[in-house]
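As structure tokens, one chain now follows by itself in the form predicted on its own.
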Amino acid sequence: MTELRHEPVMMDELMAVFPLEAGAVAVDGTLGMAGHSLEMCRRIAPGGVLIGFDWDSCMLDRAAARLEESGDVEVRLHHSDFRALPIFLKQDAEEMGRELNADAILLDLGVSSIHLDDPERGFSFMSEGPLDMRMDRSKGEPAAALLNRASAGEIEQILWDHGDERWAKKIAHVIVERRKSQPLRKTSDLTDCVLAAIPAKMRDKRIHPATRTFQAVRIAVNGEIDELQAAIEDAGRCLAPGGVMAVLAYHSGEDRQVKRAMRSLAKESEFEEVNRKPVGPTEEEARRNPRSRSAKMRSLRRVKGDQG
């Protein structure tokens, strides 16, 4: 299996807030290439437990291969979204015959560099490929199907809600007009629609004109924000006393949901926010890994309480 390069985001900041020691229970709700998980395993060995989730079976296989080197740690991986974390945590506890309240929970909501760099996944406007964008290709509707059936109003709403795209209405109109003669099938079809909709002199010089559109469509295809606040609150209730949950968000829609979830939990006496304001990457990391630039980390600690 070819090893692909992926740099975990804000590793130092995350490890600084997590109370990880030998025998601890760590949860990685968004495994990816297991970069964060490998470091977690190093810190909880010997005798620790790592529970990981990824909704992409290919990524899960890659993560499993990398975690074979994790040493004296019980590793349990699940092909599932982290929204099912409470269910699988209970299942794993029953199978292992012990309590599994988490000392650390990580939710990295960003799309993996591996996905972005694989043309066959259709996540990026930088390379030609099928317009798919599904994290889990075993189910759901690919981006092409969504964009070829949705109304102009629905597409506009997706681009505005998930991409803060101020040209959402014009882009949606171009998509609907073009698909009348030729359905969208490839990443270049969507990119061409965006370029046709936004006048050259009005384009943001800092980012590619299609950046926000591709982000918005990906989020819609995968339901990334659907019930996100509730899922984060449910995950927080899986923490052991003293345990910390950290969430990395990469755009305003995600970060709003994370903020609301943590503020909601912090209103209860057994939880407290570690930082009231989100923490970003260092300037050095942002230069080294441009995909970390928009990351915002929020974290929450369980100070007491009975997990049942």
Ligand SMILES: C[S@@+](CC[C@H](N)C(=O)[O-])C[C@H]1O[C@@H](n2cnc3c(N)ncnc32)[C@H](O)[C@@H]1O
The other form holds:
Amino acid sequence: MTELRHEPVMMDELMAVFPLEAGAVAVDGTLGMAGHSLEMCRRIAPGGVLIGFDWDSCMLDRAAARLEESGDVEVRLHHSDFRALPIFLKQDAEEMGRELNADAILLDLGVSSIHLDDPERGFSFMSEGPLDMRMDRSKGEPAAALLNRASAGEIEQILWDHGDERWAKKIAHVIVERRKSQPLRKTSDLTDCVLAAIPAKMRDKRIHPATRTFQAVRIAVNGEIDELQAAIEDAGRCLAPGGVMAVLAYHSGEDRQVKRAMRSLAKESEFEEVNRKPVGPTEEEARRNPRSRSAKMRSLRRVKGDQG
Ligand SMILES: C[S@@+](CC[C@H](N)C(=O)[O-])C[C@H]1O[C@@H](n2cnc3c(N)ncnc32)[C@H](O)[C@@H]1O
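Would you mind giving the form predicted together with the named molecule, to go alongside the form predicted on its own above?
All chains and molecules follow, beginning with the one already shown.
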């Protein structure tokens, strides 16, 4: 397997809030290349437990290979949506014959750089590939199928809701007209629709005109925001007393759900927000790693109470 790079975002800020020491239980809901997980393992060895999730089996394999270096830590990995985190934690606890309440839970949302850099996955307008965009290729509908099936109104809603795309109506119209003679199949088919819809002089000079559309379609294809608030609340209830959950969100729709989940839990006396306002990367990190620029980190601590 070739060694690919995804630089973990806001590592120092995350490790500063997580109460990790030898023997602790850490949960990574979004393993990716396991950059954060490797550091968590370093801190919980010897005797710690790392439970990891990724809904992309390729990423899970990559994470597993990297975590072989994790030393004296019990590593349990699951090919699953982190929405099932409480179920797997219970199952792992039964198999291990011990309680498993998390001292740290990390959710680093969205795609990995590895996804964006692989033309075969269809996530990027920068390279030609099949218009797929599914993170879990074992199920669901590829982007091309969604865009060749949905009504103009549905496509407009997706672009508006998940991409804040001002040209949503026009782009949706072009997609629906073009697919009558030539269904969308490749990434360039979608890029061409966007370029045909947005007049050159009206384009935002700072980003590629297809950026918002690709983001919005990806979020819709993967159902990334569906029931996200409930999933974060459920995960928070798996924390041990003193445990911390931290979530990194990369766009406003995601961050809204994270904020609501944390505010909702913080209304209960046993949870408190670590910071009222989201924390971003340092200027130095934003310069070094452009992917970190839009990151917003929110975190929540369980102060006392029983685990359910
Ligand atoms: C931003 S990357 C994580 C990068 C990771 N923290 C690292 O250091 O390499 C997000 C990863 O989580 C996975 N992912 C995103 N949403 C998920 C979900 N709901 N359930 C499980 N995995 C998810 C993606 O497939 C991707 O591999």
